[in-house]
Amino acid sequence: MRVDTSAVPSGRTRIRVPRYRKRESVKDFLCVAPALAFFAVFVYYPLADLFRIGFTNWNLIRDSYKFVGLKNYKWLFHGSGLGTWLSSLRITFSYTFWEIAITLIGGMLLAALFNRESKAFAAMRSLVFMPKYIAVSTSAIVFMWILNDQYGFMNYLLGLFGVAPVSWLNSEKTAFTSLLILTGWRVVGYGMMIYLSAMKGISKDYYEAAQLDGANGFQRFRFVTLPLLSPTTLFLFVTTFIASMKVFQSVDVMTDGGPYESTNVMVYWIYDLAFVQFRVDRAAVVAGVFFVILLAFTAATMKISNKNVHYDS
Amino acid sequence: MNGRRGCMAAIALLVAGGVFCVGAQDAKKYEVKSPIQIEWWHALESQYAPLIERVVADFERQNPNIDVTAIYQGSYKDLNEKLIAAQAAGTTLPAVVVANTPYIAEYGASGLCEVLDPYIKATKFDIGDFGTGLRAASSYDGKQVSLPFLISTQIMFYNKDMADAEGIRLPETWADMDAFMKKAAKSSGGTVQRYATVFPGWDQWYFEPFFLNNGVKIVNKDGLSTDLASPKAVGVAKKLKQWCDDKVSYWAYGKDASSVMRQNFMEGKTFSVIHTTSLYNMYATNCGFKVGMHYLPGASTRDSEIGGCVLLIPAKNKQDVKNAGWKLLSYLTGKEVNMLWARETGYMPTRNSVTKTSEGKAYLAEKPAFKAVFDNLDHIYPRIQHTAYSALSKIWMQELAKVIIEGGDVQAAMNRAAVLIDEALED
């Protein structure tokens, strides 16, 4: 087959862009600088001031401060800080481990659970949603009673059964469990809904076409239902990993980050460094160090996903 | 002669007129000579809104040309998360605030206050009528930086009938602590039915005095080292430890330890509590049995820390805010309120003068609890002033309630804790 080349332009010769593409591409920046002058201000540019500061003794309240280059850095990765940092990384995983798990399985069973149409499943599936439409903090402090180990509801519940009282948020061992018991409680409502408004969208010929091969049910959800969900499994996964490694407000309500910083996860900490200990700088190098972890394990999902996700549907 | 005693008096003429020129030069350097919106951030929650327009609209009705928006920010936490950004950004930053007693060392040392001392010259305040104390707890490095506020310490509320009944001498010293604890605690079939006090751990403030008073410095004279791994303060912690392992107290750690600690004070599952006296009114309303209040034992010293919080001006902001700001500020730790905070808010009277006044009478016949606190006046110190308190004071609570609640050595706890002590004085 022969190519006909006459009009590609040979060499050195610049390509003509026609004006009326330059007019659009002028009204295409003009219609996304707003949002980009929005991101500029209250994203990008206090995220490089973050890095910054980083590089600074500044206190917030002091005006004038001096660059200390890579001190805080070594305060980080080779001084005092280095123990809670790990401690504090280990905590937000593994936190943020257990919220997918139950966001994920949890929903997915309860999206199995109540996929079907009656009033009765619509009015179950309203009373497992509705914990998130409650600010974390109003039921941090709901739970807090119940969790209470003198006063609370579920010690109440267990010594029903004669099981020994359990100072659930004052201990370091059930400190963290009990942070997952309010994680839990918020968080499968919303992994149902959303893998049922999946589970919805898939077209019901795969069923009937798996069912006319012999899948039994078993066999249809793990070879149907699980591949053509995958697109909301990454969805889930992304948003829950970004949102649980950002925990703070429950742990702020309940522990601050105690008994015996157990509960100390990153943002805490992060929180706890700049205004209790006054000490910004240390805070704005874990944030900094903390963004690029999250930046770096989000993209590396997203990276793997693209062989794993499945679109067909 | 005449003529020389003429010129010696015309001289001294002058010179007073001189000064007097000075003096009103330097208030009138003060003065608001415009009308003025100002601001005034407070963690006086909603219970004392009455109290506070009340005492507002006074103040304005004085001083005509102040328009006051008085702001409740919250607890004294979130007080000072909003302080501190409004400094950071340089601007809504308020005309006054108040500030919780150990901010006031970050607060001092950053320039955050505005130096009260020329005001206070200028227009004559009588600062003297605060006690030694109160002036250190609202001064740094020397310099009055705030005033004090609504002021309290650390005191032991006990069941007064249970007392009377059953004949409970409450503990003078250190030394009186283990027969008290036998006397006031109940057990039956090693079941505890009534402690005889609870320790508040979840905040130093609490539990720090008894370290003090056995000669323990807490932070050394270098500034950069504690003591805390010391015999003297080893021995303190051990006997925390023994009184909570023989679950005749207990050790109150924890988001909710506070709440749960006054429960179980009013229910009477415990003799006794260590507590703040700004709680006086919340304990005498709620329980069901007359509550006394008596001074913390004392060991080789027998002193209390300052509480509460005191009101400052921040100094970023522009000169005719902060002459108003001070307007208010002088008016609100003035004689004249002074009372009035301490009778309806539980805070104790903070100037020597109305202590002394009728209505100072009047108050401790209406609150005779309140003797313990008047007695020992003199013995109210401030707490230790260092930028690195904070980080100290968690450490020192997280090792002392983790060996006290699960358990351990107390000399290894204590070692720890001295070490990430040292670690975050020298930093």
Contents of the next structure:
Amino acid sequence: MRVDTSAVPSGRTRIRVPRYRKRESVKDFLCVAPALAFFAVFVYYPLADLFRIGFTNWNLIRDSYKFVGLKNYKWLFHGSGLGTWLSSLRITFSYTFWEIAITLIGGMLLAALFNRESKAFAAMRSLVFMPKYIAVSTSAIVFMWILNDQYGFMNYLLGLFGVAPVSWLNSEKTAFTSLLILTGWRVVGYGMMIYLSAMKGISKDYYEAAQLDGANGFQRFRFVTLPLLSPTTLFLFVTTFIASMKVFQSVDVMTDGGPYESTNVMVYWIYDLAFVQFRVDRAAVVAGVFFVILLAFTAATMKISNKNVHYDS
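Given the form predicted together with the partner chain above, I would also like to look at the protein as it appears in the form predicted alone.
This part shows the chain on its own.
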């Protein structure tokens, strides 16, 4: 690298970058340009257009629209949409809380239970993990039969213990629980496998040192396993949070957001606004605000958790 001191004030030097490095930088940019173009066309432009539509009064029935400013935002935050917005947000966060709890707590406990090297435990791990690879729509249809109030398998089992049949999907009190039953069946195995792979990577030296210090099994789990699993916990928390906030298929197949909007999660409400009520403008506003909420919560989670995550050197 050459240093050119001509036409430079005294005491300063100007570093001239070799031409081959400039060519390499151009080549690097050309390599990532297709990916940038893809994201610009299929991600960033639709996202920007989403916010633009929110300032219109686009109704698919009329198939015409004009700019109306903040009218749709007033409908959402100060009009008739506020009640449904708050209710849907509460239901979505409640669903997210329970899915995260099932994934993290259930997955960790099952990982500790199935952390054995034998063919029998390997077969059981496969059975628990298998539901993750079954399509949500297929699983939802199967569970609609299991939870049917007249001839469902769940009510048949309850009848063996003298319990009256439960209207799982048609009752406001049990419809949300029915969704969680399906969700728990699908996600707990995934959490188990992620935690299990992380546990396999923990050095046995830590456990031997803790055992020499007199730590029992619970103490080794509390002070060795849990801290070293914190990066895995952060990964599962963030990915599960984003996925559960966008739940749609199980609600669409099993409950249609009912009964009495007891399972009207945010994404299903956006779908209902756009393709049932044909109010694309209102759907765009709700989707845009929902995107900002997801972005803010994810960023806050990453910033806060970085102080509490322990990485094994």
